[in-house]
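What follows is a single chain, given as structure tokens, in the form predicted together with the partner chain.
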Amino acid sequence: MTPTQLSIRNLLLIATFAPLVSSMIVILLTRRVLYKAAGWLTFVVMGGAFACAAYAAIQWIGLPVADRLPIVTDVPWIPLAGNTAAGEARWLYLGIMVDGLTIVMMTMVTFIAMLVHLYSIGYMEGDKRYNRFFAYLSLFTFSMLGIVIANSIIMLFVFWELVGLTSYLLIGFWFEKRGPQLACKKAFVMNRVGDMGYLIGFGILFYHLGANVLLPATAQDGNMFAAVVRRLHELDPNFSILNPPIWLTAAGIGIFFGAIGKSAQFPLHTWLPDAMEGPTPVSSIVHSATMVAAGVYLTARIYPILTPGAHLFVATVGLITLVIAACMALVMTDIKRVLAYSTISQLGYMILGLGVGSWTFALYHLITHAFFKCCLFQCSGSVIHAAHHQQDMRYYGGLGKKMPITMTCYFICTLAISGASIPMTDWGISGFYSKDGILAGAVNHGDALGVLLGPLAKLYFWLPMGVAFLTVFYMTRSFALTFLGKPRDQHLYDHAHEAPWQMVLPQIALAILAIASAPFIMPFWQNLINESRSLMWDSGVHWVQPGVDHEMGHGIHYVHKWLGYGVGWIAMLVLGIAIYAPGLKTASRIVRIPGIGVIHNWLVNKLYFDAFYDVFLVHAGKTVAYICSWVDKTIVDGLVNLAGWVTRAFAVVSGGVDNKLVDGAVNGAALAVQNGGNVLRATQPGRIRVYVLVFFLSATLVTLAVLAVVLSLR
């Protein structure tokens, strides 16, 4: 390892656990003497770690590209029962992996988590919790971090959860509430959910490559999954990509469920937008740099394993859950669940591009809507903290004529979300570059699928493409409802004002970098996650179809043009204030047309999943509880009874013949025994005179009888 490695792991190693080392300082030691220094202390030492892995990227990029190999460090940490064919003792391994994504994941995390502390100190002023929030916010960045920087997917499942238990405290921070305690419970469970499944995966992955599985990526495998690939490969030189076993879709499949349940994706995205019951700040890092994000990078490093079966998977997933979510922020009223929706569209954009091999732009979509939806979030959070903790946007209305900075901020993310571009070029913000990569690789994918899938391979781009547009207009609805036309309540438009510089501060910073993100900052993050492909390309590890990995060249100036995608979102923007503006008259004599009505009502329904699960899951749960209840207190508690009757009568007759019989034989000795006792007493006078009496009258008639009885014989 060069010099430079060393400082690259070494300065990584620092920015993962500073956060655990403040995080543990807060939540022991600043009960009275740091209680309101939480904020600055942990803020302080993110703003340290954002240093260190900032630092470790520039000297990254100072590399020749062909020294940018995977910086891996093994420490061997459980030992394993038997031994491999070279005799070595088999290990758990812990350690650390650094290659170009997680460069830029980690930058990115430490960035983002660094302004949400500061933004936090604004945020949570007053919080009677004040310390114990920023300990847990901290904690949670170490989890985020620790996945990013894992070299093991036993150690990635440690901190992923880690990452669980973590937002499960924050979500439910203000547990005094129903609505929090409730909400971090269902982000709980349903992460288990999705848990089982990564446990499962990893299982069948155990089954058939044993220790294999275990053993951390090396410098040359690309990442710990390549390297589990790799491994298959030497196990079996017949391996064929085209015909791959049913057992690796299956466990390909399985550990991506864990980031279906991380990631929020259909089938278990309703906990998403009931985790919007958390303090704001909390909503902002989970849907931007932490959980959420953690679910697409979870699918990025499980790429290798992932076989044409599990990426039409992956991408059919990712396919169900952009247009459920974006259909569903299409009427929310509550404005961190129109952002809630958002994400999970966004999410479904990042999984799709994932499944149809846009691998390169689904990570770039992840750090860009990292910067636009942290942004977003902590707009609305303003909003929030000066309307009151009024959160329905129904009550808002002119809010930008108090709030122009965070009415500029959240415009300028609602058009980086929406993809906004300049028409028929190729010029755009942030989000048109990220989201055009990965239309892009769904086009170019559209062979692979249509051998698969026949016409509805087209569905795989369309809708996406469609969905675009509908991005466009709910955020556009959600930014005229709040911030544009008159205001709809007028005390609350009246108690509004711009919120603390802490929590503007990194407002302004984020929507600049939204912006920024794609021209300037761009070349350099997409080269390295497109680094980090090679390597794994380049380590014999492509499942997809050939060509598809091409898309980086041709994709990118393609799709926009052929569209006029410029031109659409600029409608939809129109579209969306010109509605939306006014109030919300027009929309509801929209609601009025009778078809749209019936849609609007299953939407505002969130489709009836809740109320689906509730029914299927919850209640049918219950039954099954209640019926082995039954069973337990009628059939089993019943024989129990039974013999315990038995036993009973048998007890009440045993005792009767004991109490009647045998000791009436007693007591009736007993009594005869008295009652003669009595009589004679009568005897037993006890003055000597009757007794001399008795004994003179008896030894006379004693001595008469004998008399008689000799004078008879004689």
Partner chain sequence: MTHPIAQIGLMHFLIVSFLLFGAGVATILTKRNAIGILIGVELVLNAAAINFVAFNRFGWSGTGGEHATPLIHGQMFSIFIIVLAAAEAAVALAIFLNYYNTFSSIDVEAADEMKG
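Rigid core here is just the name for the largest C-alpha set that superposes within 1.5 Å across the two forms. Positions refer to the first chain, counted from 1. Predicted, not measured: the structure shown is a model, and the values here were computed from it. Compared with the form predicted alone:
The Cα position of A708 differs by 2 Å or more between the two forms after fitting on the rigid core. For V598, the Cα coordinates differ by under 2 angstroms between the two forms after the core has been superposed. A displacement of less than 2 angstroms separates the C-alpha positions of W462 between the two forms, with the rigid core held in common.
For comparison with the form predicted together with the partner chain, please write out the form predicted alone.
This part shows the chain on its own.
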């Protein structure tokens, strides 16, 4: 390892463990010692973590491209039974792996987390558990960084579960309220369902590869799952992805279920909107840089073991998710829930991108989305903060006059998520490049699937294309209802004001990055991600095609054509403002059109997914639990109780016989012996006079008896 590589590794280790240290300090010092300072302490530590990650990124970029090989460090953790063929001891390893994607994720996560910590100082001020919140937030960040830097499947799963635990603590932070109580439990349970699939997939790999699957990746592998493919080649030289074993497809889909849970993909998407019950800073980091990003990151890492069948499954899940979530976002009136469904839809784009082969653009969209979605949530938090925690947009209107900075940031990020560009040119802001790249991949995928699915294959392009227009419309709707038009609640409007600087500053920084993370301004995001993809190709994962960029370029031309060369988003923006700037009157008239009302009702009820789960899973589960409880209490406990009663009755009878008959006979014999002994004892009192008297009486009785006999004989 060169000195530069050593420096990068050490900087990233410091960046990973710094949030853990600050979290432990806040917990150990408690609120009596460290209450108000907890926020600033954790913010400064996160700032240091970001500085380390950023400097490591600068050093990495400064390396020649040929020298940007993965930096791998492994530490033996738990000894395993048996030795290797070379006689060496087998171990379960802890370790880190750093490649281009790791650098990108570390920089993005620490930067977002630093801004969220600063934002939280203003948002959480006055909360009675102020210091505890920052301890949880730092621990949450540490968990995500652990996933990013992990170099073995086991280590990744440990941090994966730690993310689940800390998200449970943060979503349910205001646990005295009913809403957060239910939301954190729902998030926890839904994620465990996904994790069950992860464990099944891992179990399949373990069954076929044994302890080999537990070994860490080497510098030549690319990542731990690329290492799995290499071991497959070692175990079976005839292994080919063109004819993959069915168990590998099952394993890939199984592990992907973990991502379905974490990234709230269909059908496990229902927990994310409910997670809005947590504090808004939690929403901003969960929806951008940590939990939901973890699922996309995992899918990107398991890419080497995803067979063509698994790719089709991943793409289909992403396609369904992005469509249904966008439709639900159209009708929500809670500003945070609009953004929540928007997140699910954008995550669907990312998962679709991974499924259709747009690996680089899917992860690039993860980065750009992190900036503008975190900003959107922070803006919504500022609005909620100013509106005395009123989240319903029907009570807003005209807030742009009172909160111009927040409105500007929200509008910039609305343009970014809409993929806004200059009409008839290839110039746009960040979301334009990342989303169009995914759509271009969808074009190629649809063409490739045409042989298998026929005209249905075109849905993999047309549906995401249509949702791109819907995205502009529902985001414009939330912007217009909140900031434009006349106030619909005068009391709320009169008291609205711009948020404190601790909350405004992160919004401005994120809005700038939502624009500036475009490839022509900050090309390193996309380049570093692309290097990781190339590394998979170099390590032997041959279905990651190096020539996909050329095809993608043609696909983007096709995408631009159907998006109206940058005119389409403007049309949807104008339409959204025209309908919703005056309020919901026009929308209410539209809903009364026959047929639309039914669709609107379905969407308001979230396509009845919650009702379906409530009836067929929750209530069915309760019914099964009731039946099991009845069987347990009535039949099992009844049999046990009957056995106990019979045993007790037998014991009573047996005890009676023993106590009354057996013991009675023994006691009677003993009593008789005792009484006889007493009688005999009376004859031997130990006094001479008694003996003489007895002797005299006995002699008299004998004499009299003899005389009586003699006289009777005469």
